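As structure tokens, one chain now follows by itself in the form predicted alone.
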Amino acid sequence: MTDDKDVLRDVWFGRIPTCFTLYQDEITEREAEPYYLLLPRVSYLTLVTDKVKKHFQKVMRQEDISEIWFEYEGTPLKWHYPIGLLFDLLASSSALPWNITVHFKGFPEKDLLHCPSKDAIEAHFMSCVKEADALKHKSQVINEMQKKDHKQLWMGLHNDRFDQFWAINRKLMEYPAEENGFRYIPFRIYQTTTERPFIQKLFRPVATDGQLHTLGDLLKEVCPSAVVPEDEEKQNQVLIHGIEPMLETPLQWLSEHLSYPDNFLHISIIPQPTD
């Protein structure tokens, strides 16, 4: 992969300054004091809120207490979803902190996926994982790591050290020369305009004729209605790690530098916000 170590390590420490609340109707036995956090994008709620969770008990009874779950403006916050991509597709145009709501009990069991330990967080994302590397290397790169490895790229997230990660995931990020990239591009494209949960198509990264697809070639073929000719007025904007990359980017090279620590480009379009 090309060496533009500032992007992923630029990528890797973005954080998001949240204020967690507890819901009004939580019983406490005396006042819950909003909790504070920056919260690292590419990680996952449930994975980095071990503190807000003994913030809150604190002040509630045992008995008040069942799995903690998280709200934003009424929408439920999906735990599997990366936390970037959860604040550019529901709060990107709101202002920061972003305001997170705490939930003890009331479990929405038809929006959520219940998260029982650190173990499902481990199990869902090394499954994100090997169907990148499926879509990339029909699966050889994974399969050829020992467990070990596997263990270590999910350590180097769970403790958030960008160089215990990289140095196993840079070997998911290469490909043979005579290539010029992976067979597919991992991706998924959000709406929030939409019922469907996203986008996933297989989509390869250079064209017949050896040119190098872009950000723009894909969303004309899987998702035209993000696109717009150049004479309209722009309906959506495009966000990948709350940048909005320019549509000629090349889709390999935001694939090998965009992408989320599970090696999939997790795609938000959403629209325009009206100054």
Second form
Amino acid sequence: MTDDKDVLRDVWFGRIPTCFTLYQDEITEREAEPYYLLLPRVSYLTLVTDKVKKHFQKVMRQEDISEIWFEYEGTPLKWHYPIGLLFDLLASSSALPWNITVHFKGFPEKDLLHCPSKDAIEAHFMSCVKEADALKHKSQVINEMQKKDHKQLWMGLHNDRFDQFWAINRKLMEYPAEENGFRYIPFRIYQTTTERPFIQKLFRPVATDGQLHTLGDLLKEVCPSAVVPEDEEKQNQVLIHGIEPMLETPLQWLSEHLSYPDNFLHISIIPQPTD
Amino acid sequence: MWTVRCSLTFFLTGAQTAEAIASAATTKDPSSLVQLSYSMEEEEFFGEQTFQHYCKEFIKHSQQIGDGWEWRTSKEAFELPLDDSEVTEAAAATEVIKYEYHVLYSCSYQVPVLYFRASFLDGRPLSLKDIWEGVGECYKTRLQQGPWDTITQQEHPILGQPFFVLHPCRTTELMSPVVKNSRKINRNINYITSWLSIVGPVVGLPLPLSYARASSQDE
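If the one shown is the form predicted alone, what is the structure of the form predicted together with the partner chain?
Below: every chain and molecule of the assembly, starting with the one above.
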């Protein structure tokens, strides 16, 4: 029987085999070979692609290089979304490796946030962690931590150090003994078929009668189109870290074990693939 | 010199339709809604319904003075109609910049949040640096010292596009003396009006004084 702690490790060390190809219209001095990399599901594109950047810049002149950006089948990839989320949402129905196109020109200002430095990624990451704690603990736990603890969360993610990260993150996963869970669950639900980028609402992990809310309860409440009655054919897949958790899973457990490092449950709903 | 054309919006962040908002704002006893927001012990100090109520009151005044705020619930029909005559006249001698200000509700922090962006007519966006050039020096210093932390670029939660945002995590801290004081002197305030009058000017959005008079006349 898998220990719950093993789940934390499996989530942290999840990888996606990716093939990076330079966009054909980029100007190069020699042919650019594709670059293969295993991307960490829980990290961010601009945090883990220094080697990709270096590889392609080797065959380009400085004047042809502007801000790097990535695209999959015509869709600019939002670096501020975790890698695993982008993959589950956009590419999980396709065969591996994940084929990503690299651009150095024509940054799509209307679609993507700029990523001027690693500091921008850290600021974004910490902002998400703080927002998650605002929902879970009215910001009490994150505000009680020292600056060095915040730094440790970031360095743990940056350097792929599971133990370093969880030494601090475990505090963000605690709750008062008298409660049965967090105040509200930090989650975002993504679908490519809707106009909004994501759904985020206030949702409690425990009902007034003390029963634990499940993933199914959450979907029924905030995204009813994703859940169909038992006898009807399943239209969608509900993915977290590339797996379909059972709808009966308590949301509190999911929040403690399947959240991303930013402490949010990023849930993708995609059409059921036709095999 | 740049000619500025503003577009101002509010947003409903929940799934409710326009009809639902209208009924939420009118069927509830207005005085009870106001009391809900003043109670510090309440679960939701500034809940989404309270947000909607104050926005509705704010927009009523906006419609009276014609300064352009609108209530929107979705991305649809969002493109701003551009008055052609205005554009050609302006474009001849100056650069026209389109500013957009959106007020959204953050359910995580339970406060309003100000999103904004600016672009030239051809779609080229202004950088934060460019926007700040249009803001007074005095506000820049305030922003660095103020309790509202920083301006960062973030994804608009409804439009999915990059906007600049005044981070909401310190808004409650910023607003609580205002709310407390209004209780003490027994005077009605519109939270949205008060909040926007503080944070707006910092990012180039001044609020006409008539809003303050309108607030104290509510109820």
